[in-house]
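Single chain ahead, written as structure tokens, the form predicted on its own.
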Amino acid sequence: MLLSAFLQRGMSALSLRYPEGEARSILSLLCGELLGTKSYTHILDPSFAVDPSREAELEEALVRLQEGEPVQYVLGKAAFFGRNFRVGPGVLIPRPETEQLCEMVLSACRETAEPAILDLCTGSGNIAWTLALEHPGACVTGVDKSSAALEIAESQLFSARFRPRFVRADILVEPDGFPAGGFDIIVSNPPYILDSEREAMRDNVLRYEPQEALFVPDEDPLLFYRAVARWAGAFLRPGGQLFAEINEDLGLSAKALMEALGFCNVLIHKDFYGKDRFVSCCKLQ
């Protein structure tokens, strides 16, 4: 089978799914891990073959793709912060916007050796793993409510000595299990998407990633960050810093609740595309 053939497949299969670049970049993706080729391979050499030993499993990848599962669950693997992270449909797939969060957590905690970093709702661990490593002196902790969520976190395959420790908790629930104070700094990637917001969102989000990391309710959208402030409240050194990943239409909203609960420069941070994305603030001396 030529690698040119299959892509023209390929194409016509996900055109239905997904715009004609995205698809193109579906299918490269595909390829690229699967055969090892690049986007332009078969443009340089219209009579690559695919390795007959390969077929079966690229055909397999195109009807699960075709039916609108992410190519990151098809792969087991999403890029992260110049790492590949162990993903399935137990996580959410991280997004790019997230790897802005990291960077301004690695900035505040750039001066501090050891810094002590507790990453709330970790799911698949790209957060904590990734403040781990970048900064191979911190002490870095992840929660999260659900098994399967910390199973995955808890088998990415890096650094055992930069390793985060990952415990099972609901953060709805009142904190407990950790040092009154014992943290430099909290951050959190929770759940922000609003019910009403569902019918805006692509079916294979829908269909594969887990509700229950995505959605809060209409009546109750700043559920999560009350429950953040609250572990904040309680484990956060005084002058330690909260940083969290926000809904872009709650970034007013976010900080007028940190600022009612008794946190200082509270701060709102845009993301690349403008959009109101991130709120940080700091626990009171």
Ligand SMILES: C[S@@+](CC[C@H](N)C(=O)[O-])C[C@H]1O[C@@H](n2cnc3c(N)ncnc32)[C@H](O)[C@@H]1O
Given for the second form:
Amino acid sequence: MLLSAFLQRGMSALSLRYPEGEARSILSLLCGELLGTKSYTHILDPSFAVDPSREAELEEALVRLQEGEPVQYVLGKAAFFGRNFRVGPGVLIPRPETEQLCEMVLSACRETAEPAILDLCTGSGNIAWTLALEHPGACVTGVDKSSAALEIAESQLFSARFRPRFVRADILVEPDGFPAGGFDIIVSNPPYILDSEREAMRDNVLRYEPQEALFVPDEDPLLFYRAVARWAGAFLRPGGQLFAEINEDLGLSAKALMEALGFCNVLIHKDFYGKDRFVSCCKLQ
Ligand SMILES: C[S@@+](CC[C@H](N)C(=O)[O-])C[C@H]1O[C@@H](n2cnc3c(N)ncnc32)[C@H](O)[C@@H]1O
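Next, give the form predicted together with the ligand, keeping in mind that what was shown is the form predicted on its own.
Every component of the complex follows; first up is the chain already shown.
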């Protein structure tokens, strides 16, 4: 089978679901991973043939993509902060905005040789691992309620020397299990999409990504921020910093909440789309 023929068929298979540019990038990612080809291989070499031993795998992947499964689940990996993270059913596919959250934490602890960092709602461990690998002195702990997520976080293929500690806990119940004031920084990307926003979302996100990683009830949109604030109250040292990703429509309410709960220097930060996306604050000295 010629690569160009597969790509042509792939484009028509995916065109019902994705805009042309996105369909092209998905196929390019798929062929890059499975065949080692570049996005332009079929143009430079129109006679390039797919290795027959990979054909079945490629066809099976195309069927899954056509059904709407995200390419990251089909490949079992997602790019984040320049590294490939294992992903699978049970964990959210890391989003590019969250790289900014990591940048903010890294710049906050640049001057600290061995910062103790707690990542609440760690999922695939993308934040925890990134901080541990980018700041080799950091001692990072990741917490999640989902065993499936923790299994994936533990299984990431990075140097064991920097491995964060992963702990199963439900952050909506009373904080427990860590030394009081033991962390310099708490970071979190908790569920923050309102139930009522489901309708506007792509059906492949709704069908494939874990709902408990995404949604909060409309009646209590800041549920997880109150929980994160309780954990910060218990485990952040005085003067320590809290960073969290937020729903773009809830910047002002998140800020008001953190101020009402006694945090200082509460700031809202925009993402690269210009949307309110992060809140940061400090625990009083
Ligand atoms: C938005 S995902 C974030 C995953 C990852 N940190 C990221 O940035 O891609 C939210 C995570 O919160 C976890 N979670 C949901 N409810 C939780 C709870 N009550 N306690 C702890 N973790 C929870 C989910 O399992 C999911 O992994």
